[in-house]
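Take a look at this single chain in structure tokens; it is the form predicted alone.
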Amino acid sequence: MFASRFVTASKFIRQFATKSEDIAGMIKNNKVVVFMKGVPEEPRCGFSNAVVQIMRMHGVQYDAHDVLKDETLRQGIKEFSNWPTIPQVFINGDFVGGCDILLQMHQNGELIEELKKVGIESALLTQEQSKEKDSTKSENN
């Protein structure tokens, strides 16, 4: 009986170690990574949908992972980031936070700055610059 528990425990540890390495690889290989419920085309919760909408407004291309398809990933990402909820957003390998933090960063302009640091220009910034150019042209005519 002890031997079977030991085998089960060692399988769990090995599985978690592999999942942790997998998660680290997913985050390292992409500038922006979102672990969410569902996929960007079909979010399966309101918080994941809000993150998708924010990313869409900024025109950010990102790597998304559906935690509902893999319970090991769902638990693994929570342990990896030490953050209890989904969605989770990573920028340049660093954990940013969940929906509430991303929304706050979007509202106060921090998200534009964080994206800039990794070489991503926010679509909101380019739209604003375009509006400024258009208003300058109008004033000069």
Given for the second form:
Amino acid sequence: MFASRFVTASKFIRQFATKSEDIAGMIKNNKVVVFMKGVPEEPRCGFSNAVVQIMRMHGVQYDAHDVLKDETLRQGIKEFSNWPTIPQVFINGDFVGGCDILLQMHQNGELIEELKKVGIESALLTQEQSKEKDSTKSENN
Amino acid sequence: MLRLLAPKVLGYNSVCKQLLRNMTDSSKPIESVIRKKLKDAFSPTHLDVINESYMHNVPKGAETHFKVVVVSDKFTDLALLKRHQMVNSLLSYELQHGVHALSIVAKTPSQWNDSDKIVKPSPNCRGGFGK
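Swap state to the form predicted together with its partner chain from the form predicted alone:
Full assembly next; the chain just shown is listed first.
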């Protein structure tokens, strides 16, 4: 009885430790990594959906992990980043925030800057520049 | 199995105790606790605790989804992530016991005065963004 308890406990600890290592690997696998409910094609929560829409606007290619498919990941990621809610966004392996923070970064232009730092040109910036080009062209004409 | 169940049962009991302690506003016990905690911790110049649970697939009168607007001097010179972490850790008990969405607006009084002071509702749980 005692022995079996001990085995269960060490199994539990090992499982947890592996999860934390797994997550450390996941967040380094791509420049932008999102933990969300559902998948980008079909988000299962409005907050996750908002993050997906923001990423789409900026044309960012990212890794998405569905926490609804994996309960250990759902709990593990909360402990890993010490953040109680989903979605969670990582840029260059650093935790950036959840939906509110990303939305605010999108609104104040900070997201474009953060993406630039890791070598990603936001699609919004590219659009802006081509618009400017167009307008200078028409002025010249 | 028992081990798995035990924390849940304990959690439920303490939630009940907390509910009983806060019978002053019996219809909104968790909202009242959140309001009190934020008030005590941040002495905010402006505070809003909005129950957004009705926007989600939960029973009527549920207290599962909240948005808080906290305007406080205590956020001065702190990055947004840090501000959110302060609010999250203050309300960590609630987040582990029933509250599963917490949207945060954390501004300093001058940021609040410069803003349009309009806080938009959070997206719906299902079918947000015109789906």
